[in-house]
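To begin, one chain is listed below as structure tokens, in the form predicted alone.
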Amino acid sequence: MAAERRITLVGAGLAGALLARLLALRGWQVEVYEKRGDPRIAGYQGGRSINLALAERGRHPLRLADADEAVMAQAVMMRGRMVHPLHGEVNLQRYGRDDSEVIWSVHRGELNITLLDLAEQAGARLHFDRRLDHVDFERRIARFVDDRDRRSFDVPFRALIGSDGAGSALRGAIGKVLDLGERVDFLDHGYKELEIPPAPDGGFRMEPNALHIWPRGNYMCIALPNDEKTFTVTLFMPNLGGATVQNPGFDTIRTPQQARAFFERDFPDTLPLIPELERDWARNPASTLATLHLERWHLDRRALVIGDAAHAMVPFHGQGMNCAFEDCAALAAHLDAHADLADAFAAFEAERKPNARAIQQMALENYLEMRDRVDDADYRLQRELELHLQQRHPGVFVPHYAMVSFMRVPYSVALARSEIQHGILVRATRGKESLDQVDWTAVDADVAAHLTPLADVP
């Protein structure tokens, strides 16, 4: 029983090193091979550093691995959206009716060196500078190369588990072998990081239980909270401007000097915390963003791909590791109810698919909200009626966000509820300027008419 149970993961990036905690909880002998050195020895040396919204449906696999303690405690909580308007009050935009309906910012740096501790700890065997360059399916046999020095390792398998991100060999490595029905859809927007540092007595420029927004129509940016003090500020902007100076993109801003004129034109309240913002743009370069679907995640009983390297998406909901953990979450399920590796990963794939599928779609349409809707007036009417209708009709009425941030109901649930509660909003609110003019007898009859009580996942 003991050889039947072995797995290999490539990547150990967050999905892998908590799957490899999970499955070696659970009696598992894993091997993980990883292309970066080890962060603990060599430092982090992660490709984009975003920091990351922890939200219920991650932590509960936080949980189940028993790592929930360990990473809360390098959590900075966020309440909700602090909108920064150009012109304007600041204002806080809650996400959930209280503090027991937040999130929680993570470093993806320091969560990644905690969940492998976690799973070395568990008894799984972690192997760094391996590169994943060839498999053999039929043999099953995988190279991996030393970039250092070039020495390759072959390693027999009896099954391989993807977790290598949005660029993933494996999954490479599967496309020779199986049409995967692989497409990338390029977001025409980019991305570029930018730092607020500790304040000169050691604390927060600003409110620290915040996740900052500085909405301004085809563009914005944001802030998200560390434990050390410091904010990491992401612009997101379209990759190609205008021909004038109110369409920019990061191919008409290319120099420090233009960021520079940029930010005081359109984030001036952002200068006094970003005290190297002109070393910062030159320093770090602009990303790309791109959606990542697949027909197909697995390889019969030989492979599976997980994570990013199943189905990498925006980062504009804050989802994609709290989806990536759930998919560790349900793929250690399926591998303990069935005894045939391809059910189990046929039966992970057929129940996470469309889920992934759901909240990549949501990731794309909370881009439009963030940088365009947040500070228009229908919307907060909007959401001010969904936190009415949520008292109003409780268990029935569930906001969006509370659904996706709050709850685990499946993400495809949470999507086709948001579109109908969405309807409900618009039809109460059209011509409406405050919920003294709403009609209530007229919405309380349409949430009957096309709502029923949700239930949460157990």
Ligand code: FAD
Contents of the next structure:
Amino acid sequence: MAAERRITLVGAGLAGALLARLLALRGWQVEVYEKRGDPRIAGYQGGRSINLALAERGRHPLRLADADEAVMAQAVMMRGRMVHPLHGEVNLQRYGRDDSEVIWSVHRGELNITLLDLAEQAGARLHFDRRLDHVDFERRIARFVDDRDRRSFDVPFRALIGSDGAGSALRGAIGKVLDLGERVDFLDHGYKELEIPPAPDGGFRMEPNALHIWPRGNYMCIALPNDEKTFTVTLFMPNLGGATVQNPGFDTIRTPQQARAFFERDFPDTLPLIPELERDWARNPASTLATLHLERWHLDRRALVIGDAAHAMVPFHGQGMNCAFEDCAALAAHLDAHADLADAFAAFEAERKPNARAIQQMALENYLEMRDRVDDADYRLQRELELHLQQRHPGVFVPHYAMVSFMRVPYSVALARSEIQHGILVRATRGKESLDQVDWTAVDADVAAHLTPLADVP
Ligand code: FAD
Ligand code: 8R5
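Please move on to the form predicted together with the ligand, as the form predicted alone is already shown.
Expanding to the full complex; the earlier chain stays at the top.
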């Protein structure tokens, strides 16, 4: 029995490193193959983003792996959205009721390194510069290539877990022997990253404890703080603009000079903060955004995909990593509970697929909210009412953002309840300008008719 607790992971990114740790702590023999070099030696060569938002959903699996403390040592608290209107005052919209309801900005490279160290300490064996190239599922042999010298290595496996990200090579290999029902929905918007360096005195150039948003209707900038006193700014905008300057797109802003003119018009308060705008614009290409849907996540007992490899999503709820970490905890539990890997993989897929779909949908919906709605009077009245209803109906009316970011109720439950609650908020505030005008008797009846108490996952 013990000899059978062997598994091979492909990809030592965020999910791969955490899963390796969780399984090794449970006594599994874990081998991890990663196409990049060891970031602890070579320096982190990861994606362009430097920081990610970590929420309660992601912190819980980190706690299970005894990794939360090490990760939180480098985290920057974000209390809410700092909204920068084009005209008018910058204002903080808190995410939760107090500082226990916040999200955290973490450095991707440092996070990955912390998790790799912990995985190794738990006994997982890490193999860097090993890119999965080909899988023979009949003979159960995976071929890895070292891209530095093109040498290849044939590795026998019992089962493969693909934690190899949105462009998963394992998904591609499974797809050759099984129809995964794969569909990629590209968003017609993309993103580009810019940097706000530290101030001359070495401090932050803006309020550090917030996620900054510059909503501009059809596009937006956001900024997340870094523990090195920098901010990563991300501009999200259509790939293809319209004929007029009112509808900019990545295709219509062709030169760094045009980028400056665009920022002067639409994001004037950011310009003094981004000294190297032209350099960043030219250096960082615009990236695409997409949602990946798969009908199947596993090939019997031989292979499974998790994280972005199974369900990449658009970034607008900041939940891709959080969801991938939840996957790791769920998979570890199913592997403990089922002797046959085929049963464990099937149970994992059945649990996680509806939840992945739900957060993928909520992530798409949050784009409109962030770029267009946060500054609208009717939207702000709905948020205000949401907080009142949370107090009036504790444990029954729980704000959407709280369910997604501060609780661990399944994403599918959060989505279903958010849709009901949205209806209640719209009905109660229609034609109203302030909470004084709300008909509380009618709202309470609406809540009682449509919502039951919500228990969080213990
Ligand atoms: P990854 O972390 O991408 O890891 C995949 C690993 O597999 C990599 O190390 C890669 O090198 C390796 N690999 C790839 N191909 C092969 C191969 N053929 N053989 C071997 N190894 C291979 N999520 C949030 O929750 N909050 C955020 O704020 C947030 N911000 C983001 C910002 C940016 C710019 C981006 C791009 C994503 C962001 N995300 C965020 C999403 C988050 O990064 C992903 O959801 C998360 O990293 C998924 O983890 P993963 O392990 O599945 O994939
Ligand atoms: N990912 C995030 C949120 C929700 C914030 C809110 C949104 C950048 C490529 Cl766009 C985005 C959020 O509702 O007020 N929390 O965390 C992270 C986000 O974007 C990340 C940094 C990103 C992919 C580029």
